[in-house]
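In structure tokens, one chain follows: the form predicted alone.
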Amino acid sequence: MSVTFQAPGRANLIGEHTDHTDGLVLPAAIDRGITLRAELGGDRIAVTSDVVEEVVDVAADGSEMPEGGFGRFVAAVAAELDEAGRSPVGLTGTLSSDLPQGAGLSSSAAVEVVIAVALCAAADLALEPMELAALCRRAEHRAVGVPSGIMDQAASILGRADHAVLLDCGTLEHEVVPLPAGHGLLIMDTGVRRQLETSGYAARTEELAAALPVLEGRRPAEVDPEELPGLLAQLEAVPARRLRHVVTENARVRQTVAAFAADDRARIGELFAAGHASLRDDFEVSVPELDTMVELAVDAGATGARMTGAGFGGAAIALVVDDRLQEVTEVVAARYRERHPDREPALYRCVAADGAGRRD
């Protein structure tokens, strides 16, 4: 019998470049993701995809690692589950996706999560949500060697319709947070691909690491922004800017949660704007096209907008009142083409959705 599993992508509302210093993030699972339709059983994992021309066929215990492609993620998840004590029961299925490619919505994490959920079901293995998220994060490290944070996998697993997930990436404490009533999410892909993402990300990580000794063992999330003048005075200019972003961004996450609870739309707009400015000026990961998207969305009536993801291209996100979503989408797309005629934007209207699981 064929069964269906789905893992959503995620959109991070605020809390950018904080996860790799064990900080606070506020993502939401979205109503787009990766779906796996599969027959459970056997001793092999055989998976095809409607997105890429690749056939994955690996041992159910993850002992065979493909050299490239999404098969690396499949095998890595199976290997991590094997180490967690899962019986090596396989599956045969097909992956499909309605996640935009290159828009920073965590398609790789969604693949890891949907494979993990299906393999757990195949072997009748139950894992706690954060245990499963941590396992999928380790699988990503195993597959591609990228020291990513846990936000993407956790959001895909913990998501709840109409809510964001407040996650402390250090303690792994988490709670769901209602989004402002009557709002949807607008993902605005600039059409700028992230050729510089890897080197830029690594450089920012190194620059931030150079600033951390002034915290004397504290996480940036534990630092009050009022302490910053004294701390930054001990640093060179670039590490100082990187630290200022991370400390103030953690504070903005807390303040955004409070603004959501109060339905203070003006404050939400201020916090999103401050977050984008900090990413642009202090962490220096924005590009002109992202700045344009944010400006246009706010001018068109979005409650708040900011770049989302690693930066150096990719997408911005806007929080928009439902009855304005169509208008904002059309206005932003048209004006963006006028400002950047060499770029083709792609805009996607989304809502916050439930986390990964069986869907039939």
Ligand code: GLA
Second form
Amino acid sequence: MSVTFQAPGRANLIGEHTDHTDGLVLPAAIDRGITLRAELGGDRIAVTSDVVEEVVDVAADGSEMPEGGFGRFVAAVAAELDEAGRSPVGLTGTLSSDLPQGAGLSSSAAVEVVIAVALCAAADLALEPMELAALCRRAEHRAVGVPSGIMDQAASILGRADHAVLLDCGTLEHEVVPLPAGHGLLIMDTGVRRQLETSGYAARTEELAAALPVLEGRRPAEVDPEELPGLLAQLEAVPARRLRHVVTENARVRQTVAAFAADDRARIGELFAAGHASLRDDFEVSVPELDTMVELAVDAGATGARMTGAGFGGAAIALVVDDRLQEVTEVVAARYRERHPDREPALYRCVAADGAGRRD
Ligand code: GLA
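Having seen the form predicted alone, could you give me the form predicted in complex with the ligand?
Let us now look at the entire complex, which starts with that chain.
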């Protein structure tokens, strides 16, 4: 008997590049993701995909690691689960996706999570949600060596329809937060592709790490932005900019949660704009195409817009009141094509969705 599992992608509303220093994030799982239809059992994990031509066939205990492709994520998840004590029961299945790859919507985390959920079901293993997220994060490191944080995997697991997830990546405390009423999420894929493993992600984490000693053991999330002038004066220019982004971004997460609760749309717009500017100027992970998307969405009437995910390409998001969504989508797509004729944008209207699980 075949069974179906699905793990959503995520759109981060705010709290970007804060998770790798144990900070605050506010992502939502979205109604697009990766689906696995599989027969459970056997001692191999045999997976094909309707997105890429790759046939994965690895030992159920994760002891064989393919050299490239999505099979690395499959094998790494199996290896992490093996270390967590899972009995090596395999599966045979097919992955399908309605999540654009390389767009900054966490397609690799969704693959890890859907495989993990299915392998847990195959071996009758129950893990706590954050234990599963941490395991999938370790699998990402094992598979591609990127020092990413826990946000993407946690969002894919903890998501709730119509809500964002406020997660403290240090304490792992989390709660769901209602999204502003009467709003939809518009995802604006620039068409600029990147993979975390070849992006500047690891370089940014190293530059930030060079700044952390001035905090004397505190996390950036524990620093009041008013302390910044004194702290930054002790640093070289690049680490100082990286730290300023992360400290102010953690503050913006708290402020955005308050603005959502107060339905203060002007404030949401200001916070998203400040977050984008900080990623562009201080963390230096935006690209001109992302800046264009944000500018066009705001000009067309979005409540707020900013790049989402790691940057270096990928997508921006906008919060837009429902009755303007159609118009904003059309205007942004048309103007973006005029400004970047060499790029093919893709705009998706999304809603916040439930986290990963069995779907039949
Ligand atoms: C990628 C990583 C996440 C996070 C974001 C930036 O999506 O996988 O852990 O660091 O970038 O916020």
